[in-house]
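Coming up is one lone chain in structure tokens, specifically the form predicted on its own.
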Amino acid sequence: MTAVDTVGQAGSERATFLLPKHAYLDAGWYAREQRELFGKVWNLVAAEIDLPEPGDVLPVQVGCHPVLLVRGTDGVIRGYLNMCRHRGMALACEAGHAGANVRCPYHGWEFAADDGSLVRIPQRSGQFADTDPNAWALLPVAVQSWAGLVFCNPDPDAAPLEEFLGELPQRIGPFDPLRLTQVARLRVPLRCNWKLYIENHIDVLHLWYLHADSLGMFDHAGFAHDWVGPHWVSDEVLRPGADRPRGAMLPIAHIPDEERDVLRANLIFPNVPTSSSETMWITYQVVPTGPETSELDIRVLGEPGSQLDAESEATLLAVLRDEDGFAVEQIQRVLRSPKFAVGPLASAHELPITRFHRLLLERLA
């Protein structure tokens, strides 16, 4: 892409499109992101409710690493590389229940769910007489939870999740996700590179145009946003006299009245947008699936007893899929043109894209 600079409004920083065109098309760049970005940061991989019982297992992908989440007999969720230490077979290919030991389906090696130790080798005396089980435990990864969400870092010695999130939990508004319940999970395939959707999420300018009807009741001129370490937070309020459809979802009881007219949109770096309103707290992770494809993994949390009815679901997807998703899919399609180039960026309203690019490039460098 051709980078075009415009004078910014935040000190000397300029709104600049920093990523090259091949960052959205090239398999090599995609592999580099999987290895150097997603393979080295905390990734949202599940919710605690996905592993409700001791012995439950859930395979997930974290960058280029296959990971197996296991809820131990003590109730703690841990993670290991999802590969048997014998021949590398995946220990589990789908969510299920393993019990106290995880058994490889290929040759029957068994590993303890609580610490990954190798506890059984079939035919050990005859075929593996010289094998020391203590040397072949599962390889651990770092797993921690926040707000009922499970995060994983492939580095078992990574700095704590709390350090990665920093002040973000205090900047998402007066919401306690642990007091809410998941009322829906929706998965939406996207025909675009994951970064295009994230750039759209932190692009303030498009609110006036792409969402003229769906979000037109909010005061975009008063849109406030800030960076919290590598993460991004924002909020805007309803225009005076404006109202918006609230659907059948129950109001969230524990938030104060002044929050009920606020719409928040945040980003857990690098790929987990969140949003909140008086009835919902939502994560919609943009999961990379290829250089030109991704998946929107949407979790909707609400007041216990709420249900996401068809009308509320349609209203939500109208913004996230039919407007945002459609727009970035069209950019992905047009990227293939040899004439494609990025024009001047809005000096303030598109400046967050520059910061996002810098954060990516720092990690890929």
Second form
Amino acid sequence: MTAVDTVGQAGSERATFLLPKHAYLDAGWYAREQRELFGKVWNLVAAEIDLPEPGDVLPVQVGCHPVLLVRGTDGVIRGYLNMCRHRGMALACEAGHAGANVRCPYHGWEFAADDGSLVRIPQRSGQFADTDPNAWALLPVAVQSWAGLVFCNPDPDAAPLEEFLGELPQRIGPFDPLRLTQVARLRVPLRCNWKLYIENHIDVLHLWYLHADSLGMFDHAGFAHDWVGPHWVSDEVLRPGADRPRGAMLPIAHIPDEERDVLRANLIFPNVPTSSSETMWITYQVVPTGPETSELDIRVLGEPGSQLDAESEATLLAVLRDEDGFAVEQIQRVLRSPKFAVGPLASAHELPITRFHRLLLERLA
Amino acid sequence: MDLRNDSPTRFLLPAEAYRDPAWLEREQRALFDHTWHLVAAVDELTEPGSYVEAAAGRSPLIVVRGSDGVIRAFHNFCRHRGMAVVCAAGRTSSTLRCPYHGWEYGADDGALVRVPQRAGQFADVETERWGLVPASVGIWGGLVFAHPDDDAEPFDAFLGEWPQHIGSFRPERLTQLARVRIEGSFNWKLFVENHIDVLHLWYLHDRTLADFDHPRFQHRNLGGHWVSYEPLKGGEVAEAAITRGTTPIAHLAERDRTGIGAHMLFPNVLMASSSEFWISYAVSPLTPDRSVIDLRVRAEPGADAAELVAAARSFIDEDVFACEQVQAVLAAPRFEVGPLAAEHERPITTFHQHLLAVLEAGTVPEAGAVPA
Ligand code: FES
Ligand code: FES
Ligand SMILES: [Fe+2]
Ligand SMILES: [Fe+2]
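With the form predicted on its own done, generate the form predicted in complex with the partner chain in the same format.
To see the whole picture, the full complex is given below, headed by that same chain.
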């Protein structure tokens, strides 16, 4: 990924906060991100289990594009713009089962689930005699899966998902998410711009302070992190002799013993933090819902048969919502203060924020 | 005693002023970013080191009593990445510590006194440059006011001669017994206009304020500020409807034991008084059509707080109801304000004149300067 290789290397670059304040407040900036960033990148849009059966459909929003995910009769999940080619009605407004054909509720046009072709126009001979159905198939968008997660890129020139992910799948530790099951999905509304949450996720410095109690048992001095193309990976281990709340979830069977004391945090660019421990592998996408709001969409994966017990859930939400979420909501509030400006950044521990900003600015230029 | 002004009373603001985000943005920039706000009471900051969080318009503030007993205000954002340094009321023995990355600031002067991992991560940072940003503080009547600018217009100049027109009340001699937050769906200006509208006393408050002699209501503007007084009907010392507590304020003169007052400090600090309480209720915008009222009740220490809150709310809730109804109608395309009462709604015209002068000039006028 040549675009990314131009980004400065850690150690040589100065940690600076590059984005202006209005990047976190302004509707115009938000619209530009929706168009230029989310409209041209691989977006996490679903998990494969959200469409369990052939013929299942799920409407999702990808940047400015309404997309309908459809699991074909062949079991493959595909994406089409969720607009009927007749007058533009949304083909589905909620998750459901369509079968072999997706039928528009407005005037009954039907499209094949497997290739989007227009297979039925009611009253065709009387009303649409000249219409060539071959010209009016659903418009496809690129959809691909990795690790049970479904991604969509609305850009017609999108490179394949494998190219976008690059080395990332080999850098997330010895986990195979396909051998795990989703044990919970939690949604947390946030009163902040999505970027604040991501910046917090790749900020190494706050581990010592904001999470002094919740993550104090880990050896932050040995925190290792790296960029993998536009993505970010990190790990740290438990301090010798320390322990952590382990909850009642089953340990993940397929990881080696030395992984059991490791805490990993990664970022699938631009807005999907993931992390893993001995008992869970989680994604927590920060879905932008407006310039000053977003939603954390948390999926917890665990060993088959495991359940998210109350203690594990509380430990998880304490960090992701009550500490991280709380901090970034406070910053969002402060951003409106006419007197506020960001100060100096930590030379190494906040450098990932600078790189994240460069990656965004490249795409918004 | 009424404001002498022969020009007709008029409603000068357009409907947009009550519903348009751009209009609120202008108000924030030109008015609230540069005026005095009621932010606390001295009773909330009793001990050295005690602090509260507050807001002055869009500026979140920390109000803190220093080890020297002086109350100061700082902008409540960490100079590092902007986390709120304090998120609730509390007390510190020395410094205020940001929970995000641990920067610490002196509670007396806001100076940045500690940057964890400084040598390794912040080697070039000159700590003298990154103290908390100071705001200005003024105290009157046991109430703490703050101005976002540290070179603000002096607080005494802002008050002007207003403190000399509130009769025998000395609210600093009273104790804060209650504080209540009331949110409502109305533009903040509707609530101010309602407060200075004399006409509605007869009607909206026909039961709650029935014991008072509205024809003898006296009021005047002092620049943008406003004071008023009305006596009990017949002037007898009787138990009035809104003084349901049991502990009259000891220091009042006869006039104030037998009447009530309603006052305002421009633009949004409303106050009211009776023989038993002094209440302040600043109204601040949340959005163009949502506001929050921060009600504080001061009274003699032994008074019945619940009764006094109920007494204040008996008329405030009626006012909130009226403002919410008007706000709802403001969205209607064919709505327009009709004729105003020749005298009983004059303070609304004056309020609008002051507000428009600020928005046009981008600054707050001297107290007493009514635009032509
Ligand atoms: S819009 Fe779909 S059939 Fe008419
Ligand atoms: S934001 Fe306060 S220490 Fe970092
Ligand atoms: Fe965190
Ligand atoms: Fe009223």
